[in-house]
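Take a look at this one chain, the form predicted alone, written out in structure tokens.
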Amino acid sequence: MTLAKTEAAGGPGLLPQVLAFSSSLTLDKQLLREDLVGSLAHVTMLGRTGVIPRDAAQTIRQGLIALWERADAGTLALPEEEDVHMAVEVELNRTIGPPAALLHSARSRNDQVATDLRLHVRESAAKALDSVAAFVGELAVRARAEKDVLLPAYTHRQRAQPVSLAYWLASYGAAFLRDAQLLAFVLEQCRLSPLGVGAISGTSLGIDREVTRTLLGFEGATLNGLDTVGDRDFALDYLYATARLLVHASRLSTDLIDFTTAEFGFASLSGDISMGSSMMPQKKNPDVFELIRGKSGRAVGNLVGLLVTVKGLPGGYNRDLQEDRASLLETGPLLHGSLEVLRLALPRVTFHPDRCRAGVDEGFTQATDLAEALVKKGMPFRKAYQVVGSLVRRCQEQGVTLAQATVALGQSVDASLDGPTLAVLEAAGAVARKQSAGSTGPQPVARQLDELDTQAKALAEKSKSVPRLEVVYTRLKEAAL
């Protein structure tokens, strides 16, 4: 039997042009654990319903089974359909004859396809939460073995005051840890089945959707199914998670990139993840790094591919959403794989304290410390400002670092400027006196990286908490009828 080759739909069949066309296949083959994850339950639910005969529904089941086992296998071989949907159908009926045209019974392709792509985003996302909740971690862990360097921290790309390695680290850990959060909020999303409402409008067989929602861990069923065959929402809250945390990771990944150039030095690559010219021999580039950093745009890309698809459709389903395949299918690849290298590649980058010190104390980074000491002083924050403005410019002129400033140095600026004042140039002493919340001093960042603890490790739980296809499988074949 074939379907959309013949005169399925009681025509003729489908030009080869056409066919070749408008079929997902070569893409949406890998949805294949997912349909038939999905069409386990529907033909469960069938047979205990007696929309179709007990025997009948038991022998699509063992059909079904055996496709999954030949899959993981590797010895199936879908058959040129239109779509992974169809190809299933088509080489269940080789295997099992007749029965296997019952399967399609109270369900159409569209509410098939969005039980699949919710399948498939959950699944992907429970992943991605996980690898994020655990960087996240990773990221509090090295921040604690590094508190005490220092190095500077930029706005416009400019040196602009001193932090601690342990901040710089916490700051891209707040970073991911929304990301995790985007990505529960993703499964939130996918909580509810798609399953039984049909082509647009539910069926007038006797179906009961909660048996379905229940054997595929789904928390509830769609309110409303036209609505339902043409949402893709829960698609485009995955993919701006993923645009959005390889946009930070591609951010975390231009600074790496910038700190092991000669011309900072801050940080060096080990051999294992750095790569070298084919010209050039004494390169040792961060391409993994730059690699990310490209991802990232693709990963943008789809986003916006699927925003474009889906701005001007009408309600219910259209064709047009076949497209969102290429985006949501090459995603997950993109998330995972950049996930699972950042993760690899991170701890394999070596900060140089020294090297790091000596960019703050090249670059006037305690300007700041220095005006809100004479604020302490009494004096205004704008008269400080330029204070501190003014000896800058005569450290400058006279070819020395701020920290470098004598008391005479300072005197002739402003006698405000005494020996006690300018102590507070000490690079350690600037960092440590920031404790207000969010700040770089001691304590606020062990509050932070503990609270990224916290969080990640909550986090973490959610994504263990989301049922995994591979057990929805296994309940699925020990299901009664």
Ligand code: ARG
Contents of the next structure:
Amino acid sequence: MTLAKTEAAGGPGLLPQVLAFSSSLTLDKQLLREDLVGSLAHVTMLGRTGVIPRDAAQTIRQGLIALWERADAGTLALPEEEDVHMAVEVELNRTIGPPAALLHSARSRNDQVATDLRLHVRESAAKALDSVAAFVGELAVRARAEKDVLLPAYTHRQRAQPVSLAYWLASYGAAFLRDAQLLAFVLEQCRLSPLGVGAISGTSLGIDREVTRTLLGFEGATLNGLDTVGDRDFALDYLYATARLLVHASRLSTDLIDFTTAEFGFASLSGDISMGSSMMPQKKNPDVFELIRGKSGRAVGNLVGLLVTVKGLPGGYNRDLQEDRASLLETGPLLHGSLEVLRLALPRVTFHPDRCRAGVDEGFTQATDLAEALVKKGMPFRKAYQVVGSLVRRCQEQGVTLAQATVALGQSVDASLDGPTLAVLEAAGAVARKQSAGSTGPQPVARQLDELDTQAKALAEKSKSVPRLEVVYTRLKEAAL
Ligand code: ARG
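I've shown you the form predicted alone. Could you give me the structure of the form predicted together with the ligand?
So here's everything in the complex, that chain up top.
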């Protein structure tokens, strides 16, 4: 007899179509390890507090450990049930018999699923935090290696001002650092254990939530059961963090897709990350970056999907919440897959300093630097803006770049445009003169890179301090009753 046919799940009269419609097992299976760990902690607590006899608790523990080991070995086929929680209970009953009936004392699937999901999000967020912190460090290393390459920075996708490639790389470092901080916040939102609040209002049995929360590596127990069973805020935070991180990955990808076009010519991809066309033999496509950009759309969809699921719900548990599973479980592979490929791909992008530099010169990007040189000589900025604007037009008429402007040409525009002033048009010098905090000058960039390194290291430490499922399991397996 399976649980789906018991009173607990609708009774023997439940239509098979309804059972099939309501089952989340196909997706829930991915939460098997979380579910087993949660049950191990719960039954250990039940045994210690005397809510169930110790010997029964011991038998159940051994049964759960055996299930974990079979799952690890790939030999566990879960029975067709409404969800993973029931499937585990049925399988446990099949292997250890009557003591299995004691496991669900003082527990509901409502606090059980809330626990599984927090464990899942904690695991995934810790893994992503580790990876994104490493990526920030890698961006800093790459930036130091590329500090002499100059390229135009763009506003409105028009060439704007000269910057170093290091500065461009550091800009993404700064964005991904914020994502690492956001993942650390997600981990904080997962730090309390839902286990023990039961279906909605707690239990009259003598449980101890401190025991389960300690065994599962949570820092405390949630405050209020009615809130706990309907709360998916930690999941929303995780989905938002993922969506935002992938949006950053998508913008980086778009830059690289553009940079590797023949029109830009700033960079090219190595053969092991570029893809061909089935028809056009000459093609070398940036599919990997297009896919990252494409997948970011799915991450945004997952966030919106869960927001819509929770938005109209009354307080407490509602079965609608089961629909969190698709968005939530898809997010891990999206997040880890995109990060992994991004970290593999970036070192395989080669920048072409000459083409980047040509973009700087052809784009009149040092115009602001020249205006600022006039400001330094005492000219009001608005006047300097006009003078340099006239010089740019004169250069365009004559078909020369700003750096090629002669003193005679400068003098024909304004007496202030003398030789020493025009010398600021040399792009490397223009970049080097930027000393303000957060700017593209070599010293400010060096400080930015040091900051990225320091903060990324601290965040990687945070990730290491998160108890991973495997460790929690080993601890539980060895825990005394
Ligand atoms: N499969 C359910 C879910 O994922 C578990 C909780 C069921 N609770 C209930 N009251 N029917 O949300």
